[in-house]
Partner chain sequence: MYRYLLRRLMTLALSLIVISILIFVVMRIIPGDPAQIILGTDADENSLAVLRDKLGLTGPIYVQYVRWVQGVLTGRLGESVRYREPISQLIVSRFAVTGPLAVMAMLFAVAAGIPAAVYSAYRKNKLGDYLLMMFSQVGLAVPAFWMGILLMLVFGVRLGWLPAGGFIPWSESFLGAVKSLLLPAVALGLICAASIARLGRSALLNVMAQDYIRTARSKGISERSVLYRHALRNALIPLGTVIGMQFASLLAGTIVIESVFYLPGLGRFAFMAIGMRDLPVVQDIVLFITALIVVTNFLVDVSYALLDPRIRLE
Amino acid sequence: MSLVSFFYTPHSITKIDIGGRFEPPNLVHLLGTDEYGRDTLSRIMVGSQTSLLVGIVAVGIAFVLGTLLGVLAGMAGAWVDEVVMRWMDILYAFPAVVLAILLVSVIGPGILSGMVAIGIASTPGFARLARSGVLSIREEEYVQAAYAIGRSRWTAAWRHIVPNMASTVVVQATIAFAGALLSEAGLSYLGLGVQPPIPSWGRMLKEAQTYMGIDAWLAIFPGVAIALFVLGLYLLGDGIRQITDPRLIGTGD
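Coordinates for the sequence above, one chain, the form predicted on its own:
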């Protein structure tokens, strides 16, 4: 749907038709129209672009930053581990949405600040997972063999440890993607995320709240889109985990 919306939508997402406000689903407007007569299906299609963009950028920030910090903490140990992980614990103490709201309030509303805030809020999960993977894998015989032939600690980390924990971090990325989508929807709902006229599923829910008594479809369709997107991402993550985790291969779990 996102790919199609780049070059085709059934109607304009900004064209206002006061005479066609609050139309129920029909053959012309398959999902009806909103309070300005704009086509709901077209706005949901374009809104999916926003969700994908925010998810990709935010998870990318969290993936890179969290993995680097986790590997640093796991390999360096001692006081470096303590400092890095205590900072991650401080961030982890705040729910991701609350932390994102705090950061956006400081940086200012908008799609860019929303992506950065969600990325920072999602970093602790990646850092803790990467550190756990490093602590587990660094004791394996092939890593010890790398040390024995003269590999440095950091060379062994990037050539032997990081590739072997990559699948776990990728699964975490799909789960974090779903969380980023929900966070973006929450920020947009509060008016701190994507700003008009760019469509956003969260903002569509916020705008529909006022008109629930007149046209419930306005809230139902964006809500269903968010639910399906999040469910699909969780199923994708579970599927990747089953394919890549040797403990599950052939078990049917």
The other form holds:
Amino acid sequence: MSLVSFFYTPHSITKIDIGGRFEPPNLVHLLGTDEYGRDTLSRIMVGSQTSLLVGIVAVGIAFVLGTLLGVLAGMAGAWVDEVVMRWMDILYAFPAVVLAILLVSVIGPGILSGMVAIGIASTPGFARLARSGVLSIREEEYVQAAYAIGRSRWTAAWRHIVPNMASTVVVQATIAFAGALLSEAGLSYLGLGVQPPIPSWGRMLKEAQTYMGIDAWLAIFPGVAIALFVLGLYLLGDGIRQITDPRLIGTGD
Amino acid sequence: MYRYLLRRLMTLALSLIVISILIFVVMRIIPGDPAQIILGTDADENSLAVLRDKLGLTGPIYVQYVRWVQGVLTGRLGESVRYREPISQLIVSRFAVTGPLAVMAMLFAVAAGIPAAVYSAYRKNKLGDYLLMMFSQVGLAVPAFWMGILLMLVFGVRLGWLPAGGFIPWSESFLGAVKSLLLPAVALGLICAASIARLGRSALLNVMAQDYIRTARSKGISERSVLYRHALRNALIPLGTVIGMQFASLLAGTIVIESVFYLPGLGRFAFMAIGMRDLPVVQDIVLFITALIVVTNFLVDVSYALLDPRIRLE
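Now that the form predicted on its own has been shown, please provide the structure of the form predicted in complex with the partner chain.
Next comes the full complex, this chain leading.
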């Protein structure tokens, strides 16, 4: 599964070089050009920056919020646990697209609403994972030992519990990243995500659909890009899981 | 059983209340006056006041909320400013597209996903299993709306077998309506089928490792019968969970796929309402969709309790 990182790195290296929107002839362009003569490959490459940015920010929000809430719920227990997890259940009823619709109608379309919507929608996953991680580690002997030498509950959580569930959370992050990419593509397809001057894979597909009868390729490559990126992330997650902790296979929610 | 049901019903009601408050509050964060946003800056004070009254924007905020909830409960949601039709009617007519679309997609997902899961578990680590799991892995990585575009490209544009978008109303032609929903339903369903196949396989394998399966085998029952009569039945609960969870993402998927195929469903309606700043409509649709998800999850939970007495005792 380390194959993934091979496949994954060259991808993100090429992402950084910025192909602009030129209007040169065809055939020179590996993936062809779009209706304005813009090079599809370059546009896909620049579009990947959008996906990357949205993914990182959205997963960042979910990671920080979700892990904090999950650890809080798991460590505090009792009514705090109940209240936090009920909230997470309620958030589960809001798919990213629905949240985005809500946010867009309030703050207008743009990359921010998309990132926040996807981030909030991915939070419950992290919270549940972190909580169940805390619950299973909380009673371990080394945690008890930490209490015994006089550490407070929160120091123990931070120094002994959180590091021990890092790998599960990182795996969750790659999966959430993949989910964020898919949601972002959907949002920008709808025109609720990144706005026109900046290319994004979802909107490229939207534009391609208009010219589907003339040039089918336009509708294929951006989708392939999304699928490859997401697939790479899934495999990366699997790879990390297998490397870091073989016991985790078959567990998790 | 009744106590369990009562408890679940209470959490359901509580969730719905919290969700409605959440949506209401978010919609009220909008800077400025919604009436002004709808009518534009050059509207005169008189028509603004009329619209504000119509939108239920007068009085203290909790009164506005209560009025909205009353409207939701009685089905009197007021009139859409843009369409000049009752919102509840608009939602019902759009749901006549989204509902069947989601159901068709789900049926397809189950019909394709469960046999794939059973086959994969049965042929564990053999070629067929590998191929199926590879396909499903790819399936999970493909955005449903792109799958829709591809299907449209092949079956709509190239082969011309099915309509490449648009919707023939149920009242006009039942078959026509089904036909226009077929491609989007398959696109959504395929993606769902991929996760059902993967999670179903692991649920089945989990069950297959149990002691009672070993007992069944040691009694000399055929492998096939072990699989169907003992394993599949017990794997139905985790499978049901997966399918229930899929419903939310499927419903979210309809929103995008409706735009791909130009279907006049709820998602497209919400999306167009945003464009037209018809905010009360957005608010009502978001509530409708989230309520649908919560109620479905509730029904899934309750059906487990009916199927599996162990859950009631929890």
